[in-house]
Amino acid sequence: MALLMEHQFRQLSADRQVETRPFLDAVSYLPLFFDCLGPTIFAPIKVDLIGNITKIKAVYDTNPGRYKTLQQLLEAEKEMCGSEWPRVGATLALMWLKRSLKFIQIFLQSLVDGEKDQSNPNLMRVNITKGYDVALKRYHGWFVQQLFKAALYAAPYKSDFLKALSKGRDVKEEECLEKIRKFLINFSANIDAVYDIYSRMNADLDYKV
């Protein structure tokens, strides 16, 4: 479980503001998460994740003081871009990034909640499908949805996935799941806060790719 626990997300302050630099530092390690699911089959989501992180970081680096929090970043882009916002820059990149992060959140939460295929408990199709259905499916057209279905059947067994998250070490399943529970506390709080920002600012776009 080292992959997740070594790069924890920061606990939010009382005002639930998400600081941009710590957020970007934490999410920068998550592309490795998709290698644990399958370096080839989940490559499109990984590539999308990396691309969106890069775009947000590029904007942040132009003025770290002004973009200290994600909300300040979105507010600044809204002011600068006018009618083109929110379909521009870091705002658009973060919109798609949060959806990939929500996929991870729902998938991991489903694992620790013990949801499984009763006929084969070592499969993760139930968990992965739940994450996809909640976070990504509505934004994907028919072709992309078919690609996901194909990837689903090539997903690793839960035991192999947990071992990969633990960087190859043999660990007990319950110990792994308990560490995932701890990781999810701050991770979920950050993701939920980002979703709240988009809701308050009416910044989400509902279109398919």
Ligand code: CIS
The other form holds:
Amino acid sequence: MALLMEHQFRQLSADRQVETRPFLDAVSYLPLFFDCLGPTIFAPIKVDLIGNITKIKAVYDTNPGRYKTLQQLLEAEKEMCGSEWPRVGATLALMWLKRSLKFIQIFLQSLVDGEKDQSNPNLMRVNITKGYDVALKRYHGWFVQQLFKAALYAAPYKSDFLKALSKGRDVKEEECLEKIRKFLINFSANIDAVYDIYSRMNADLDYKV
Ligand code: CIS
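Now show me the form predicted together with this ligand; what you just gave was the form predicted on its own.
Below, the chain from earlier opens the complete complex, with every other chain and molecule after it.
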């Protein structure tokens, strides 16, 4: 949990603009969480996330002044890329990244809301599946959906997951959940704001992988 609280997302200002640099700084810690999950079966997910972040950062670094906010970055690519946009560059990378972030958001929210399989309360399959169904399933074809089902069985127990987030310390479950609740306030606000940008700019694509 210490891990989450050390890398909080920034509180948004009244105009709900997401500043690119602080957003990239905060998301760059999330792939590390996949190391808490144990099996290397999750490595491809981590690689995908890192790929998205690296791509957005590479575009940002070419002109930090011009791409101060994520919206400015998308607007600039829209202007530069013509009919290829939005299936290009940082716009495409952020489109996929926001889905992975939404998955994490819904998964964590479901945990703190106490949703559980009553007969196996230490499993997280109910929470993980909810995140997947809301954020990713519709963008995955049959094969990737089967991979997800298989990965579900390699998911850690809730107690082990919370312990890993707490850097290995034995912390009470309710204490952990309270910290996740706090983390989710700014995290969710940032993700919702990114979703709003894609919706306003009609930048989301519906294809499946
Ligand atoms: C989803 C299946 C998971 C199975 C894992 C094991 C098998 C591995 C097989 C490989 C599949 C890996 C998933 C990647 C899929 C990508 O194809 C897909 C589309 O990628 C995008 C790129 O990002 O494709 C674009 C082109 O069409 C571009 O190339 C783009 O890259 S760009 O533009 O940057 O160059 N990507 C996705 O669908 C993204 C999401 C992947 C899956 C997220 C999570 C699934 C959850 C499964 C795990 C189940 C148990 C986990 C246990 C606990 C969950 C904890 C979560 C972390 C907690 C963090 C705490 C703060």
